[in-house]
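What follows is a single chain, given as structure tokens, in the form predicted alone.
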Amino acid sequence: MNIPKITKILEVKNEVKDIKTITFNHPEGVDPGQFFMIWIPGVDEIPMSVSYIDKDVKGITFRKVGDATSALYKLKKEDRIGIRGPYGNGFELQGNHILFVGGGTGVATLAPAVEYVVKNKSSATVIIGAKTKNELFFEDRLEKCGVTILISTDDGSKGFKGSATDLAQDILKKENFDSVLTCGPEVMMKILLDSTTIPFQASLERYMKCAIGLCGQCCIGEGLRVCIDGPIFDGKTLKNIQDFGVYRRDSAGRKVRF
């Protein structure tokens, strides 16, 4: 499990500008919310949340932002990558009505959880937030699930004008939900946590090296490690993590404020 398994890319799909989905063969089970370590030969190994779960095929969805993701973005069908994992814990998907709040590429992490909830006869409302309508993706995929989809854009080019958090706060005042599940910019998730009292889960992202709890690179709070204690954390835990929504650490361990 801790040695990369070399596999061929099955499909590459352009979602929107600078965002792609890559699928690969992986017959082992994966829970919504878990992540893989993806090795790009000759470049780097980086964590990627699972965005697509089928019996024998899994997928990741990512934005081109740095050297590793730029190299991954250039790969094509039949190219080879290394896969380690899955790692971490998944979402606890309980309740009859769940609110999902995804900001930016965070909707990619939430999509398998939404599909799982619908498959198990629960209902869901999904908020997809982006800066502009040109950055929205997975809307069609989630519509096929039959869930309620609400769109927010910072510039008002589609749906609600404002942040996904603003829209979520409004919806939470009008409807009753059993829980809130979120993934996106950490400041957004922090604001959302502080504005609700119902069960809450968030997917966190940190710089990782080993993914098995040894290096300590992804530590947050008082000795918690995102790779094995997360990446999904509940609201009670997050309220006791002082750095949540405040800062992360770079590859050298230095604090970087959000």
Contents of the next structure:
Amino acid sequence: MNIPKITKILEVKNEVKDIKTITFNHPEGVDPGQFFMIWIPGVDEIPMSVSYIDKDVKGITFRKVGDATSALYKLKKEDRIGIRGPYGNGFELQGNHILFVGGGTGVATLAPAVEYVVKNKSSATVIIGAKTKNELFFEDRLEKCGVTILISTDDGSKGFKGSATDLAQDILKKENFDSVLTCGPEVMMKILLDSTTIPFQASLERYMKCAIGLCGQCCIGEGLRVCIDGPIFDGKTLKNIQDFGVYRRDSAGRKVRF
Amino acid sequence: MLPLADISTNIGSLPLKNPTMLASGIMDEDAGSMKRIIKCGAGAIVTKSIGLQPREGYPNPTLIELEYGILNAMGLPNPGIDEFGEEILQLKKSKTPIIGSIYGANAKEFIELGQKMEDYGVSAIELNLSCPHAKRYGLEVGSDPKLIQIITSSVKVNVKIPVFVKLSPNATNISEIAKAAESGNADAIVAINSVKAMKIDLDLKRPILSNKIGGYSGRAIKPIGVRCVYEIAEHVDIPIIGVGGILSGEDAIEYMMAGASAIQIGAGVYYRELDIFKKIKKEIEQWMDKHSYKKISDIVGVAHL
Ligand SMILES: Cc1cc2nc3c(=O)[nH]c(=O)nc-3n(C[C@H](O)[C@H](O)[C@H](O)COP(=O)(O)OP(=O)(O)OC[C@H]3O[C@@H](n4cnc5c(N)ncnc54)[C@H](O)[C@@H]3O)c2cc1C
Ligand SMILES: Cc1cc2nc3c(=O)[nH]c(=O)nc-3n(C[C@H](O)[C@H](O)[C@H](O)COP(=O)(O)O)c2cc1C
Ligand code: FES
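Structure of the form predicted in complex with its partner chain, given the form predicted alone:
Next comes the full complex, this chain leading.
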């Protein structure tokens, strides 16, 4: 039933400044790329990708950006939140050699997919992009699963100097991959899509309210609901969506250019 | 075997290829979504209710599922009439009628909104006089027969296209209100909007919706809707459009027997996917064939003994 289930926070972990991971009990299955609606009672209910998938425990990893995420940031172990979901389609995880490109908190969405791919004996290269060295997270976690990790920072404080997309374009010239999976700023993902011909999947963010395909708030293109038909879309679909990388809609349904 | 039944219908002067319409507030805030619903077979589309100014709506949680229906308090989010024009203009070529739903606080606002919708090219206007949870709008306007008559007649004299009036089951005197709309020259009555309701979380001891009170829709409210349509049909001569808990062809037929010439589908989109329109169309045809009905108008109101 699509109603928030109240649960106690099991663990709170500081990743880097302004980014935390919260875990909670959730024995039901969740696929990499799916998301939850997280209710912070008295504040808001917001979409968050699953960032940890364990048998009984799931987690989310978020950046403090506004009211709801700041309220969530203040919560401690044992505090209560409401959870509904998982929602959305999740990634299609096929291919022997996969390139992951994560920008900012997008890495949180990709991490469970990377772990899944490795568990299923495929190999992966993961590009983690951030503004600066101090904002990089999940490097250790992904290193542990034995994938190749490449870092990019806008200011060059660590790894490649430039965007994750620039780095990805470089790698794609040198190496053959079966597919590219990405989550990050939409303009970045659009540039990546336009520069490659191999199978492509991107995780999109749109303002969400119902998350069950009724209210129409999250729609893109010709009535594609990011909450149900997405949040993961393939390259072929995205090429036909004029909104992609161009505009999103605010809570009132007004267009906001990226 | 090809169906024998003809499921086209008319709402006064507005012909529909089939009686299934998209209810206001479901996948109808942008042109792309409405195009998709048209492809799913809807006979007409009612837009999200639009006001003069943009409105963000209430904070989440705004919608939850209960055992027998959907509870929502979206809070009338909409981009405002000026920005919404762009969406309607993209549907200019559509052969499926688009009906512009509008909400306002007084007759003056409704007139301006109605005129703008008409300029954008909609086929009819639906006055939302019944939102159960938006302060100053909806119910506070929609339970006063005198006000309903004034608003309806003011919009009527200022636009040429048909004007429908959507009513609330939360008012105690729905047939009196329907009569007031008729005397204001409404072209049709739409009934019902969602039913005022609440859900409390036992662990947190607080209502779940941020607005506390919401509007209930889906399966649970069908008997309320059917009763309202039946009562209204006893009191007015203009066409009625039935809404509330319609999930199947038989639900639609039940509303028609109560007096509805067409029906709208909201929560059903969740329960039976977007192509619920095609599914219900087929089920209506099958029912009519089985019971030897050739046209919709032969069913409308048969339950009035
Ligand atoms: C499918 C999906 C998965 C996401 N996964 C993550 C994640 O793993 N980690 C993470 O840090 N962030 C994630 N986000 C973004 C996250 O939902 C927003 O950062 C959060 O809602 C901001 O709320 P706020 O009140 O703190 O900020 P505000 O100041 O209210 O808003 C900041 C930004 O967040 C957007 N936002 C606000 N409310 C919503 C909403 N209900 N739905 C969508 N966007 C909203 C606003 O449009 C604005 O651009 C995801 C979003 C989506 C749609
Ligand atoms: C998410 C949601 C949003 C709605 N928004 C509006 C609206 O903007 N204007 C309106 O007149 N009715 C609105 N309604 C009410 C529906 O149009 C309809 O009258 C009601 O849901 C009953 O029909 P149903 O049981 O088929 O859903 C909304 C309903 C839902 C579920
Ligand atoms: S959030 Fe309501 S349709 Fe996607």
